[in-house]
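As structure tokens, one chain now follows by itself in the form predicted on its own.
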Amino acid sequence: MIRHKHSQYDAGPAAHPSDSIVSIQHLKKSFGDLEVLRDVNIEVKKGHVTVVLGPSGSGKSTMLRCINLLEEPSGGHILVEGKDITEPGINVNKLREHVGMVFQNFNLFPHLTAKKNVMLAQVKVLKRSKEEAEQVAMEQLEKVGLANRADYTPAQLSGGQQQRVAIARALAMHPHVMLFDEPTSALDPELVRDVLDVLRKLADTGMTMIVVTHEMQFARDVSNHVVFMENGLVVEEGTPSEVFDHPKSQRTKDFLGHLD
């Protein structure tokens, strides 16, 4: 059981020899009798894009939510920048400053403008002044192509624009790792490209990203590392070429075969 106290989460130099920024070791997660994650082991390297594929119900989203402790692991360990976040005493808010998350359904505050959505956590969590938060918000909205929509509320934006505001909001915290939970699955097909373009540009800047997605072309083009999960386990992992062109597991072959 994790007890969250107010000790410091230190995002300093990694305390382990590898260049992993996130190390998932024997991760388990159960909801009552339902075992969602059974024994997950994944290494995420700094500056890499790790794409997680798999059928619905394979545990992909639950694993992501464990990385920033939206879900409490039932067993195993998760190291973020060398710190074991499953240890008692972890400061969850401090952790989340460094681990940004973008959800399937945007999760924007409907009564706030795009700019104010991006400013809010900066002021509340990072204690930035409103002036600094506004400057950072405009910089990030510019990055996702929405500076001209800064004063629009979510209802005045398309789904793709709302998702790009959500990405800007996460980036405004200057995270060290970004988690994306099926960021395009709630969008109309013609809006998907704009969001994927933002993710491609982020990858080009060297942002460490873990992306749960069904966008196979994006996975093939942008990722450094592909993980295929099913039934709460990692079935196969490797480079895009290894997983897409030379899958070893019959289950991976079947999954990818259905997508053609």
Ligand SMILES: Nc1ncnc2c1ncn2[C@@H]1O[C@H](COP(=O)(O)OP(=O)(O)O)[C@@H](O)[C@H]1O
Contents of the next structure:
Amino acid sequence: MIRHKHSQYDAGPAAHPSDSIVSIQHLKKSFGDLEVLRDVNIEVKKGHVTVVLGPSGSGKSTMLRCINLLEEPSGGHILVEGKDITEPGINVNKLREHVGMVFQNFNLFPHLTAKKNVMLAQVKVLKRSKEEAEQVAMEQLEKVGLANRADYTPAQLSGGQQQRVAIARALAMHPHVMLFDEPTSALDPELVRDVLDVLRKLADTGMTMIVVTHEMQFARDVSNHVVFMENGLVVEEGTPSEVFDHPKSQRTKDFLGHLD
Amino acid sequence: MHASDLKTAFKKIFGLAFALILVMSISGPIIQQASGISVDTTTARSNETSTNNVLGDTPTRVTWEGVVDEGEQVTQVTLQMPEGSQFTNDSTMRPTVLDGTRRLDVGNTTNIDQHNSTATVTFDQPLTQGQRLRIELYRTSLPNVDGDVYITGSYTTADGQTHELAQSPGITITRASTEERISNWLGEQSWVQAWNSNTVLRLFLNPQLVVTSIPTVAYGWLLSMALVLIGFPLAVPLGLLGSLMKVSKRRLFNGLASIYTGLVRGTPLFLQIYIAFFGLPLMGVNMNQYVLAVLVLAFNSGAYMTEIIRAGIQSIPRGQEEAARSLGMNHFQTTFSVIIPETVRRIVPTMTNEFILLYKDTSLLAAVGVMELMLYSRGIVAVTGNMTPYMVAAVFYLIVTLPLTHVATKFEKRLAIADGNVAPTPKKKHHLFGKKNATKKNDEPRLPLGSKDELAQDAKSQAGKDTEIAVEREEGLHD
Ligand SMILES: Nc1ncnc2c1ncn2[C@@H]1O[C@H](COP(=O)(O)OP(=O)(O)O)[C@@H](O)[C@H]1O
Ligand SMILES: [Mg+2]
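Now show the form predicted together with this ligand, given that the preceding structure was the form predicted on its own.
In what comes next, the whole complex appears, and the chain from above leads the way.
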């Protein structure tokens, strides 16, 4: 059933970790007896948008969470900007400063206003002054089109607005890589577009992005690279047209067909 | 407040018992060297329910006694009450003539002059040598002063001459407080008398006792408030520390906190109070009982707060910690800038309830003699044999607990609204928790405070199957 046990990067010299900003090599992750990631290999080039597709439970979130060490890999290596983050003694907080993450459920801090949500980590982690943090916060909120909602609390914002604040919050740290875990899955259909527009604009700025999503049109339009995962393995990958128009694996065909 | 003050207060209250026996306050007989009549006794009956004092400006019974001297014949005696005394229409006088212990029946007429505060008795036959005249004045009020007052007056002999009476021994008066005067005034009101004629009303809601017990009970209330207002804040850091230990992954911390909450919550506060108050002195540790009381309360409440705060922390969706950590915040920053502030918001109602419980629990300290609301009211009950002070105490508990309960409920509602979980009617609940394949996820609430099952269920319906695992997840974040 699974025809491609390994991605093409394993086999040959095609893999050049040097021009990859994130390099996932033979990543394994188990929860107890459950082997969630069996052998994942993904190269993410600087400035590229990588879209990760796959059925629910295939390990996409787990893979993403390993990149900023919200999950500890059980095996393999992950290089972020050339540094192996699976090595013991790595400074996790430093790593996370450079790797922004946006969650399916936004996870805004409900006790803080939109602006304060964006300011908090700047002040606590980057030790920016209140004024500077506020200025950066307002810039970022402006970029996601929510400067006029700066003083609203999350409860006063729609889901789409909350997600855009969450994106602003991550961007305020000036990350080098952004991870998106199904950023629009929890949204009403009519709110999805605003968030995707923000993602598109972000991609245009040259931000390196890894996006787990089910938004096929977005994946086609915006991504440079598409990865299809199933059962803890990368089943297929390539350019959007390779994967969408000429899928090699039956599983990919099934998955894409199922979606259409 | 000094311990000695307390002791006096304590003694004072138990001294009340004597008042019940209605003893007269007797000043030792002092024979006045005077011609005509030797006045040897003037007393006033105690008119206060809680001590054996004679209160000023309060109806009492005054007794005056004098003995006719050698060779004298007395036909009339006029008593001049001290300035500020008052006779009313209810006031009466009763003269008695005694020869030794034998009562003589001597015809007489009496007259009370309200205006001049004098009482006069005129005898049909003169009193002779050695005869003792006793005059009792009923329902007369003495001046409202602190100190001794004296009855003076005059007598007339058979030959028609009038002489000054020798000054009587003093009557010691205690100035009546406002509440005592109100109480006395109440006692004369017909509606109060009608009210008190009902046994249940008299025993449980005696208006006079309500008035007189308020100052004492209010004082106890202040002490109880002080105990809880100091004890409660002391318990907060204890509860915070305990809860952080409980959610910690370190076995040792976890274990210590569990032992603490297990022991304290698993045994009655009553027992803990006994152990502290009788055990510590045995070990040679002696401290002010109020300090000890506050410490015991804080120690006890800290265990409950540990669980309240722990539950609050664990009710915070895991995503909150992950979001904070993914922004590069360390464990400490995450705990104190995100988790604790969010927890505080959520536990305000429960903490308010904990305050109410602790406040009521101060009453248990009465068992070891810590003077507080309960013990002060019990003191008056012991003396008066009337339940009214307990009713007053109940009111003093309620004036704190009822408004706070109200406030707690309000906080709960506000929290529910902030969480988008408005008025959880059964119908709404069904909608919120029953919708498994929700598409409109964004207007669903974040995890509300609730039972574990509700939390889990809600989290599932909210996040869909992808994050279902989040609920079962046991492992923490990796550093
Ligand atoms: N912390 C965890 N503990 C146990 N099982 C987990 C945990 N996280 C994820 N899993 C399991 O790993 C599998 C993959 O999950 P996930 O990475 O969320 O998949 P996807 O994002 O592709 O839907 C699922 O079967 C899920 O139940
Ligand atoms: Mg997922």
